[in-house]
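Shown here is one chain on its own, the form predicted on its own, set out as structure tokens.
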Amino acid sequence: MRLQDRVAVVTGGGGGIGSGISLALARDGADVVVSDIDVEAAERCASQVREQGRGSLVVRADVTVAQDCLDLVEAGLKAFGKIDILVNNAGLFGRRIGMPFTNQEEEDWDNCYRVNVKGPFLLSKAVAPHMMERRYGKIINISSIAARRDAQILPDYTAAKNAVLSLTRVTAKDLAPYNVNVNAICPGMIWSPFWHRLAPMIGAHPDFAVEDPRRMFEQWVKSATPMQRAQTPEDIGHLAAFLASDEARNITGQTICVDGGAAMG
């Protein structure tokens, strides 16, 4: 129990890597503020950490918007007294999948910068404040191996998840007189149902050609990872638990990858 009697806000933690985040902050003792636009999805979530036998409170909050997140702060801070973790989680794709930059519209590029850069930047900056004078906190963002591998298929994407390992860093520097830190992870390839949208395009190189999304991704990860595994939410929240926890007192603006290896090409 490294994290008994702390708190945590996960944003975009009603599924997938936030849920396996939330979950793994509460098994290892923390009260966690679930976040996110679907409420329902986070009402889940919420209900399992509530069964690890910590406290939890659901926010809709869109963390595009400055007020939206200083609401979930004093939401958060309301409920449990302090917020001693915070996990930028909440992101996503761009629309325009294996098109070339050249083939991308502004919109795109806005849109994902939006939720993926500026999100992480204004939750950050809504809780600063409250750690700076605690002298204590952590936070984790979330970036992706695309940021590392240089995806073409996901221009838009790639180049703001590159952006959040450039926020960590500057962010670390910035509140490491505080006894704040500050780090990144890079989930490597998990299942989603983002690939169901990839998989056309994938299934056109005659190494992938099968029909099922599933397959294709299977396919996909024994091509692209050394160990030849996918990685899992439960994965990511390995990690981000122990970030989070004083184990970790003497990390930050680091960028550690959760990926079988795929980084290294």
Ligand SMILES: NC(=O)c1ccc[n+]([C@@H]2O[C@H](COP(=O)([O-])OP(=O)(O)OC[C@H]3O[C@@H](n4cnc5c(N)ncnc54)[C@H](O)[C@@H]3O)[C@@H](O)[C@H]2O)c1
Given for the second form:
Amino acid sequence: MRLQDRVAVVTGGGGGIGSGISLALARDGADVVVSDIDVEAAERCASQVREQGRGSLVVRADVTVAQDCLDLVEAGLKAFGKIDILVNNAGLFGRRIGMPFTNQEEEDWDNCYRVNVKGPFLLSKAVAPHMMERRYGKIINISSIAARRDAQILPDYTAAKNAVLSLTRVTAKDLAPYNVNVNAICPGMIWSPFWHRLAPMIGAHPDFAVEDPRRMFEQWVKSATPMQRAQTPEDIGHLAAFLASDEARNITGQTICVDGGAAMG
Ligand SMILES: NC(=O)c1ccc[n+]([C@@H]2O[C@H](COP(=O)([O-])OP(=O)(O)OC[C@H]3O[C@@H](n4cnc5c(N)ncnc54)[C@H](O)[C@@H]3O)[C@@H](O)[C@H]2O)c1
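Right, the form predicted on its own is done; let's see the coordinates for the form predicted in complex with the named molecule.
Every chain and every other molecule in the complex is listed next, the one we just looked at coming first.
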């Protein structure tokens, strides 16, 4: 129970990885504010957190809206009195597959950047004064293997997830004197609602023309992953729980991949 009595906020907590992270934090003893724009999905996750015997609150917040981020922090503080851990997990890919990148439109880039980069900035900014005042905090940003491997099919997403890594280092430096750690996790390939949407889009692209998206996913995993297996939300949750714990108190500004070896070094 290395997170006993800690309070976490997880964005995109109704999604595949966000639920995995929320549950891992709860299993280690944390109460979890599960936030998402999809309230029903967030409720499902929150009830699993409560089944672990931990407190949970669902807050609807769009991470691209500054006032929503401020209200989310406020709601967490009102319910639990403090916020020790923030996981900036909410994210999405654009509406069009790249290849070539000229397939994509300005609005695809704007939307990808707003959710994946501006969201973590706004929410980190909203929670930072509280963490600085208490001289305690852990911020974990969810980037992607796409940032480390330059995923050609998703140029908007790849660029945004690289920006998340840069944001992680900049905020880590600013917050280090206040005993606040900021790190990034790059998940590999996880069959979540994210891939349920992405695989058919790739399959429909003329360069791929695949009929069975799930099979394509498995084949991609095999060809891109030295360990020959997909990752799971639980894999990401284990690392998030470690980074959120005091065992990781001297780790900050780092990017750690959980990808079966897809991006080494
Ligand atoms: N699934 C993968 O293979 C994979 C790989 C690498 C990185 N990632 C990253 O992991 C994170 C979680 O992905 P996932 O696989 O769980 O996807 P998911 O689609 O299952 O979950 C994403 C969640 O974010 C929420 N969300 C979207 N826009 C939002 C907004 N503006 N404000 C608040 N919430 C919003 C969605 O409602 C959804 O519940 C994302 O940042 C994604 O980019 C996923």
